[in-house]
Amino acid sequence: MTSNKKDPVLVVLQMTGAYDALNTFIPYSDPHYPDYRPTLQVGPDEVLAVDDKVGFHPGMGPIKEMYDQGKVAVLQGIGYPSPIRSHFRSLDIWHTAEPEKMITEGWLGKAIRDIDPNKENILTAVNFGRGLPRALAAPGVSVASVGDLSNYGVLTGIQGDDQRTEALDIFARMYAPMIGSGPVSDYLSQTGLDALKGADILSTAPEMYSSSVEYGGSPFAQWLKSIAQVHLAGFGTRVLYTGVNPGTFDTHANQNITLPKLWGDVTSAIGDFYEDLKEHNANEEVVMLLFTEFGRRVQENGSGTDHGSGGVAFVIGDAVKGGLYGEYPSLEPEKLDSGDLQWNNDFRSSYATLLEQWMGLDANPILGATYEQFDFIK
């Protein structure tokens, strides 16, 4: 898959809050578009057109440039059966690849278990941000979740492995009445030890890193810089995850002001990340998936858009066969889904494509079924 024969790496970028698909990848020539968006419409002269029908938001210049180079697959009309307009439930569905019932295992957690079944590398997966996304969670899978790589650590004020191991043991005994003993206690203890070891290893990444690329100051840009540092350090990490802070893209109001800035910040950071990889001859090893939990209403609410369905996602990288995948949902009033874009592209098809064609895994047991795949991986 890659000319330098290194293991393929997946970077997942979660745009929490649900960005407005209609003004992200814009059907600028559709006569219905300005009718639905009298205030929020992006004019044809502003759209970064890819053909005579659709184009990127003007704030997405770095992604458009990569699209022109054949490095961006646009996944149109992406969604899931029986759309739900709840941030929390919708994210659960994307994280677990299960829209019908509640489960706890994340799709990437299961993938990580397949990649490293014997737990030989405690840094097979790393998340940057608060908490651990459910997508990465699975029994027996340890994932490092980092807020700030420059001072990441567990019990960092205690010097020496013996002392920190003793502190963990004390911690485990304190909570034993609540968590019980046996397998649960052993798992938590092992997870704590893995976190210690992972923190020690990760803390060396910044000092090994040198780059001419200057990232922006947003948390997202800095997390992408940290992802670059971890990947370039050669820890064998195969899955890296980050995103914007919760609610960032939830543009119920002032969308014309906030969306250009958001896409400017996000896509500039992605462009910087790609240039950083390229500078280090690591650009062929990484594919990025950029997604959000659902689309937004077709009809604006005046200054913003409310929760809807039917979205757009992007797969980015040198190994990507750029272009348009799936059909853009119709804007004909009778073809909308209760006022929303009608999804026509099951998100699990994209997951299956990434798992099998990029990561080299069997997607069926991870996703629980077989899904038609795209050909967006070279």
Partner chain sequence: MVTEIAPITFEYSHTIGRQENRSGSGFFYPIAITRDEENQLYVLNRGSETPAFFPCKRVTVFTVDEELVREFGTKVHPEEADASAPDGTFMWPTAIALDKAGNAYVADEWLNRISVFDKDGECVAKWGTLGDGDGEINRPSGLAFDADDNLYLVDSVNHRVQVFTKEGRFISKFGRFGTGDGEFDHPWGIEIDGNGDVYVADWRNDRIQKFDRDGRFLMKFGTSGQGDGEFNRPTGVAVDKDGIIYVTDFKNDRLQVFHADGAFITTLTGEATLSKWGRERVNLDPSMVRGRERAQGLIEKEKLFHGPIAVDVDDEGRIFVVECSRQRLQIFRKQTANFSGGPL
Given for the second form:
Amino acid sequence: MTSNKKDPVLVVLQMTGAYDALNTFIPYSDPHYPDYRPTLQVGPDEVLAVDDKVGFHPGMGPIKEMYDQGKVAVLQGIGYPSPIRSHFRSLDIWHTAEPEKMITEGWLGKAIRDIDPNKENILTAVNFGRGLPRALAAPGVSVASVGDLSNYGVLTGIQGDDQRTEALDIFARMYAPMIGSGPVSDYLSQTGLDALKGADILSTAPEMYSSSVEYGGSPFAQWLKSIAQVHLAGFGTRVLYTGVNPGTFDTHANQNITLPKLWGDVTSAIGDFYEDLKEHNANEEVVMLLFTEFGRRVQENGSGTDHGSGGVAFVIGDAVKGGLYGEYPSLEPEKLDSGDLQWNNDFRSSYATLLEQWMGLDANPILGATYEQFDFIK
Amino acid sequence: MGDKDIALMAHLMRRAGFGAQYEELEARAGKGYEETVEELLHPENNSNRMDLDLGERYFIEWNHFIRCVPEYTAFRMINSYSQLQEKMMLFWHGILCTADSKTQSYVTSHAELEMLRLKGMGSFKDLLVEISKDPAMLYFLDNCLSHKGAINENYGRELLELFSMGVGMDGNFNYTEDDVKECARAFTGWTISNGIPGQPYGRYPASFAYNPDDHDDEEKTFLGHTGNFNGEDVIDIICQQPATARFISRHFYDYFVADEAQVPSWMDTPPRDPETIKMLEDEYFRSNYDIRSMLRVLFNSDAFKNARFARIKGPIETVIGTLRLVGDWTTPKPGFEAIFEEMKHMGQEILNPPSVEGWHTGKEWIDGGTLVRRINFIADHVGDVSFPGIQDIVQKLASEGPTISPQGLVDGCLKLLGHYELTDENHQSLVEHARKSGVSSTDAQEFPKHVSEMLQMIVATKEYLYA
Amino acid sequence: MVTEIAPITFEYSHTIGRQENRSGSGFFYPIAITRDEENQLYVLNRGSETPAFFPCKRVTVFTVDEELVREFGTKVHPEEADASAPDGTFMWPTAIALDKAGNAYVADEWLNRISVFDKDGECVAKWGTLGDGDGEINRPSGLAFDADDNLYLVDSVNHRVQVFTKEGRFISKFGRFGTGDGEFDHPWGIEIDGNGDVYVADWRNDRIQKFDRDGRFLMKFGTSGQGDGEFNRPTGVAVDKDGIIYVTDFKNDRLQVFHADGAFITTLTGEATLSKWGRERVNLDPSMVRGRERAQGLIEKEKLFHGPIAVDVDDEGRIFVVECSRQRLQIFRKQTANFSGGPL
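Alternative state: the form predicted together with the partner chain, after the form predicted on its own:
Full complex below, order starting with the chain above.
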């Protein structure tokens, strides 16, 4: 295993359910804001202001702190052409970087192929969660998808250490490639053995890890802990992906109760993760992208917000040149897009910036076109 | 009735259905192979034997099918006695596909799947007319945006490229860009009524509307024919094409017989088994495009009967087949969404194919993540001796005698899983494994666990990825 | 001499509700209804099997004028839906009834549990044991209190009715599986009239049966079908102060009305209009407003019952029909004979 800790690493955090951009990064002094949000508004005294116009939701203290240290780029007005309000389709678009038509390859899948064209490292990318997001999918790219790092691998249901060891031993023998059995069989063999090997390597990560940081109990916090473990284990993993469960940020109702708690959990976990990396002197090579599938409607529904468009995303890390990027969409009623924030910042510009300026890859073939880039990477 | 008949029946039920428990295989084999084929081909003569009453009572969201349609569809694949009807629904859903990520109306998608169940074994021509009028499809492929004088080619193109003829065959293109445009012109005016918004009471099914004022009734030239064609006329011409016979036959082959090359390469890659394809093409024309007749010829052919374990199972086949094997989800209970999620995470989500091309098949089902997911899902199920289907397997093995040899255990498990076959090397590995465990008395307390562990090892094999 | 009896007719009043998957001013698969002494309505929401929705399974309390009063109860995750499910949580809630003190009793047919909530919505008690012995229950689906505050409980999979004290102590039972008089096939809703007589929606036998307070069979009406007086899975039954019987004919998507002797009077198929909560929601979204204006056949389609599942009546002649698949209830008013005097 080759490992160069200084290789840039991208951690993608998917906030599924569509967080409410307007109450996440809040235009608190805009005179229209309280009109749109009679019950959901966050007052100027509560907002974690970054200037006299905008500020973070009060639940986002840990990110605000990192913002103050110049480590957070706020990507305002982010979106894609012809916004769609379906969670699934919109996520697909973020995953494939293709708003026009349905395709199967993910932007990170293609990036992984470029990072490791000869498939030398089966752990170039690791996903934590249930099922592989399409962002990581590409033909010939193998990504380990881990639900629970402490119990990952094949035949985890077999009880007893000896029995399981023996079962895996037989599994390895049965998946050994056989001469003359054809390319499909060889492919299945390789995939099976890779999965076995990947699990073997991954299972050593928690053993090698020790830290004074205590993560919260939510699945997201635990997955970030797993990401820290895998990163710190030095397996050469370059892309790490996790998120919250579908629907988590889908605050149609009771948003005043749920959103502070959600942002509290998520940003504490991110803060803990950063502290953990720092404690191990492994913070400089990690950049995080935090995004959601779309924004929510500007006008609240009395208790929550419905599906809309025009969002905000965040890029976080030591290598990030903190500040505001893109424009905050206007709240003037006539400038809304049928009641939604008008996006002004194509999400693929941020992808291109991350791919080229951070990961050192050629963004054009991955995204299928050239996009204007930001300068949020130092 | 010997093992051979049951092995063949296991093969038929894996392909024409989602697998069956051993007892059902015995009963069906007793009835006869051709008789079973006929029964499967005629769901209208049989009740599907589902207790939808209780289903709707406990899963109240199934009432009017406004929500939870994928879950209902999965439940039906598990429990319907008319297995081929469900298998054909899935077949057409993978070809004439729409995705809920765009349509966002389960109630409309449900109507589409019902249509596929109802028309999926009739005339292919009727099926194409139905899908061209299907509200979910009209919206999914934008035909409702195609107007006289301002066509949207999307549906016209996919009808030719993905639903009927394919881009090309034997190295030649099947149609020109002009044909696509003319085809789209013929379908102008085929649209949907203005739908009722989902707010505030939930969604309503969309409905087909024909708008004669928006139909381009001028002369068109399509695939060498000239006339004032409407959509039905175009479909009639499409159905006469040898390319259509080829395209449908190759899909049948890939789905029922053996993994074929993927659709985008069909223009240049000849069929894996030209003789069988020829047989299906001939039957297509002989029967006047009758799907049922083609299936009959297919299932009764030697090519089909000899093609055991020549296809990699898809995720839906894997999950539904496993649940049918162990006898789970025969009645409603909480937590069904987890089952639906499982298929999705293995790479096949009902009503959400990854693109208008449907799902790629064969080895493309398998990657590191989906392989682990698949093996663990099956192994966790067959390893749970509380499932009635696993208890039956234990019981059957125990009833063969007071002791069982290591080889007897391996062979018995393989047989009861549906006459699976392993390479000699893998077979030997498992016999060795059974010998090491040492338990041979079938009334021992450990025996059920012993059996379930052997089942777990078998379902983890490469061979078990196939059906 | 010809005597014409004034027909009983019904006038549509208004609709309450909208889809609210999680909570708030609306419903999500409402399944049962009851009223308190102040005529506040309690609707029990069955909610979704989809784990993402939270709390989704709940009781919504509101006024006839569509003002939200409060809500209580929440869902339990399917993986925790067993005897250890926290107090006040539901998996498959089916029925709700209020005792004289105003405590709400909610039945759950998966947990086989009766949860008791006080007026503040606090869960103060729970009882119920799975089984088929006396006092044991298997999928409770209907609840009604009698004048003495004893609880009649439809024990659906045991095909019987059991009577309990409100603390859950077994008093008596009647019924068994079958199609004969006094026998049931998966019964569902229950009602007790002013005399203390008991009406049961004998769901899978497609009929209504009537018993006296001690469970003695009195009469039955209905058979399978789609015609007048025929049922396709009747779920709910209510009786007004004049003895008129209302039945939600679930899979026929209609409400049927009968005389006290079971003679058919009329059928209602729904008259729904846009509710207050519905209008508020639609007005938030210009695209919805436009969409409704352009929608073809909206008025005709939107008025129809979709999955009428429960019915209640009050002493003012109002009938409340709960539609599980349309997230709303429709309110009708019974019309009395019209004298038609007065100035011209």
